[in-house]
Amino acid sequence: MEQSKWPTIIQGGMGVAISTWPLARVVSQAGHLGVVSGTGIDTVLVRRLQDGDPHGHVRRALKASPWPDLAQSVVQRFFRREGRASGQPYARVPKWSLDASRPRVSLGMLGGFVEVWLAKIGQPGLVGINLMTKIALPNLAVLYGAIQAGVDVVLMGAGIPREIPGVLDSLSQHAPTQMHLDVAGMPSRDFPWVKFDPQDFDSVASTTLKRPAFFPIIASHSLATMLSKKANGSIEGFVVEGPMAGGHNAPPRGPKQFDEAGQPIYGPRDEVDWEELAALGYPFWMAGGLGTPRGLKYALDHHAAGIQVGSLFAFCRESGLNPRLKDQVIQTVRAEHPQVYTDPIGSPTGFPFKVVQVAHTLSDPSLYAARERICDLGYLREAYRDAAGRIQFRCAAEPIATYVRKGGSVEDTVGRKCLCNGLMASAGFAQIQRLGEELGIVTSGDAMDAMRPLVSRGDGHYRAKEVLDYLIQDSL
């Protein structure tokens, strides 16, 4: 597709179930690129079923999947018509591993299918899916499910997704595929493979699948240059996220420096050369602090195809953010004192992570300290090789003694937050643990003031269509 034919606005693929299918569907129907989040989508799938699947959307999508027997088994195992009883924990599923079972892998595949299918069904607009490169174990299964549902674009950051173009080629042909798993302390030449074979799931090879476009999410023109030369398949565009973008940020380049609040300082080396990026010949979208009409104009004036916008959509009515948290943030913006802290150590990944200061969430140091450390989801675990040479997994946010026993250092556990449970809770899927319900953690870009024109009316709540109308009012 030519650059001029790509949508101007990409809706960010935010968090865990914040960029849900209803949000992506509205943006897509309006002629832009709606994006669903694929992070933790297998857990989201089974928790929706356990909460009673209001309106039956999940079961309707599962029934439409190419794997009716697998879908039926998932419904039989997890669906609770009346939802969970008060105080009842969600049923847990095993954490991902290199040798994950067929039923476990199928949850990722079905999760990817359901979310994209619901966003696309009955409407002709473009829908993308966003995944984190670092969360390698589920990605192949989730991508295959999304491709079966007709996903148009795959967007991936939080790492260097050099192998994903070839993965998309293989999966769209129902062929076995694999990608390397990064292992701490191991030479890259020895990294093990994460493997996925569509034929393990009785996929019909005669069906023709569309190979989706691939947009790596990057933070520098040098990475775009490298990927354009060394990726193992075609790239159709880039999303360029600056340090003001929400969620995980790329660490600053060069020596680490921090401001008085302990936030990482970004400098000239972190600035993107737009002329050099444009010279590569790919369409690209700017992201991070540009969610305004002026920001869109700036992007178009600097050769971009448009902008990716996250925070404005994260707090709209159609997003999956818990309504209580959404209202707290909106009222904070209306009162003109939103606070976003770029936490350099909060994420188990070691990447900076932006946290909105919201009452009764993990942004409160006392509530973070009171939480019992547990790793029962494990998406952000790090692979390492144990003394016997086996590949194992650890997380800097898990119990400290457990992490140290696995070869991790105590220093790496300081301040680490369980983003898996925190983000799941923010989307309304809080697990009930031994000491009570998990608390949420809210992320946003730095430029929350950009929301003010949208929240200044009525009760402050607004819809995704209003975001689009606001952004494009004077820019196109």
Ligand SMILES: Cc1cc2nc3c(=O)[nH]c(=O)nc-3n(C[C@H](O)[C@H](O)[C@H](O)COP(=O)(O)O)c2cc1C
Given for the second form:
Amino acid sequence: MEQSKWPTIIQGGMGVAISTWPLARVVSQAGHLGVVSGTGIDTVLVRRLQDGDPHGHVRRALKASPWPDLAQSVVQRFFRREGRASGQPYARVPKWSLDASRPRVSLGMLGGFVEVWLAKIGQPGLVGINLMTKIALPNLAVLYGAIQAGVDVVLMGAGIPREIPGVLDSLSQHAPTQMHLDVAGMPSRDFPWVKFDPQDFDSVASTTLKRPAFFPIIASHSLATMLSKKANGSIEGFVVEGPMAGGHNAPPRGPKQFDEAGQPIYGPRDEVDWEELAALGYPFWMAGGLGTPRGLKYALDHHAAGIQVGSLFAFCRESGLNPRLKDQVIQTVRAEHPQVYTDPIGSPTGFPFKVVQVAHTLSDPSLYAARERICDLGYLREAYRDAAGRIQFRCAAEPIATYVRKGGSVEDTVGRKCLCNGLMASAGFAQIQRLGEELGIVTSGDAMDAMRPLVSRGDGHYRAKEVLDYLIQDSL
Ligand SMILES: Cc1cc2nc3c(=O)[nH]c(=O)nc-3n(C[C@H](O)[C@H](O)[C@H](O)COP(=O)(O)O)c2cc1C
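Please show me the structure of the same protein in the form predicted together with the ligand, now that we have looked at it in the form predicted on its own.
Next comes the full complex, this chain leading.
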């Protein structure tokens, strides 16, 4: 497969709203692949509007969407010119469900559209969107919105995105589309469908849409082999992410082992055979601890088309991370060795999740313990079947009694963190709850020391363009 068509650097998708459109846009303009995050993008959309949409970007994008009536009603319902009064919570929208209402689904579609449209408008560069396979309910709507905005690449990990290639084929033809929903404890042949019909939204069916390229995010060459054989449509490349990457990590293969701090230990079985991967004939990008000129050289020397980098971009000026948290992390990197903990149980998904130790965030055990459990966003809930055979949803970070009533076990609730609220808060969209404002949680890859060359000058803050210049200095 032709490799030169694709850029060397992929700026990794980082949710919630860390890789926002301004970041993806500058990376894309510089000739690389800028990736926006589609995770929780419906909530991000309505919260931006409630915060006054300061430069009018969101309203401008909504106006340009193929659904002006829907867009108008969203603006009417959520836009507050003066922002929220101090102490006023964000208006809540219903959690996703299999029979979500048309207005509810439209928020996902519009969210995907707005984010991609703003990253792409008026410039010819490539823009991708990142979604988590596990968060299945909003994905079809968000993808359709993104495709309508001309997204070039879809990148999805956190699960096995076997049905996504077919979904992209179907959505780009405005056809009714469906995808299975994994349900805990149910045989896969009985899994219900998540459905989305573009015709429900009066889209302009005559417009020809580009089918975006699809890059699954995987952690092993065997999964690449499986997907290349069993996916229901075409795959154009792979991102291969190792355990040093920020965000969620794939769990180690084989028997579970932990170091003295309780972090999962990865071993030889987790190593990727680059020769075997290359033999499949797809371009691929390596991710996880490779965000250095040496890392890029290593990747290029081992048949990769380049690298996907997250952490360095997460803390640059254009990222969506709350500026106070960004500054705290940057000053820590300048002064000492920052602590990143691979939390094996923190995420309700059950996947290891990397947490930077930052004051006044949920990484502080006492602040975590003081938080009243509440599940009002619900993206990470798992589907299960109740006694009456109906599909319901539960999250191990929700109130313990509720989770247990839904058939979950108490042991599974221990140490679970509400990443939905924590990550929204880190991006500057903290909900105000009964006991106060939600605290953030910051994630990053293990290789934070790699930021040092970028943070050593001036006040330590740097731009995305500096990351690109640093990475490609003389390794190509
Ligand atoms: C703050 C942050 C958030 C991330 N969120 C996601 C995500 O939502 N989905 C995803 O597929 N990868 C996510 N990642 C992983 C990145 O896309 C990328 O693969 C990874 O950061 C590369 O390794 P590095 O951190 O060593 O550069 C995230 C990484 C960071 C640092």
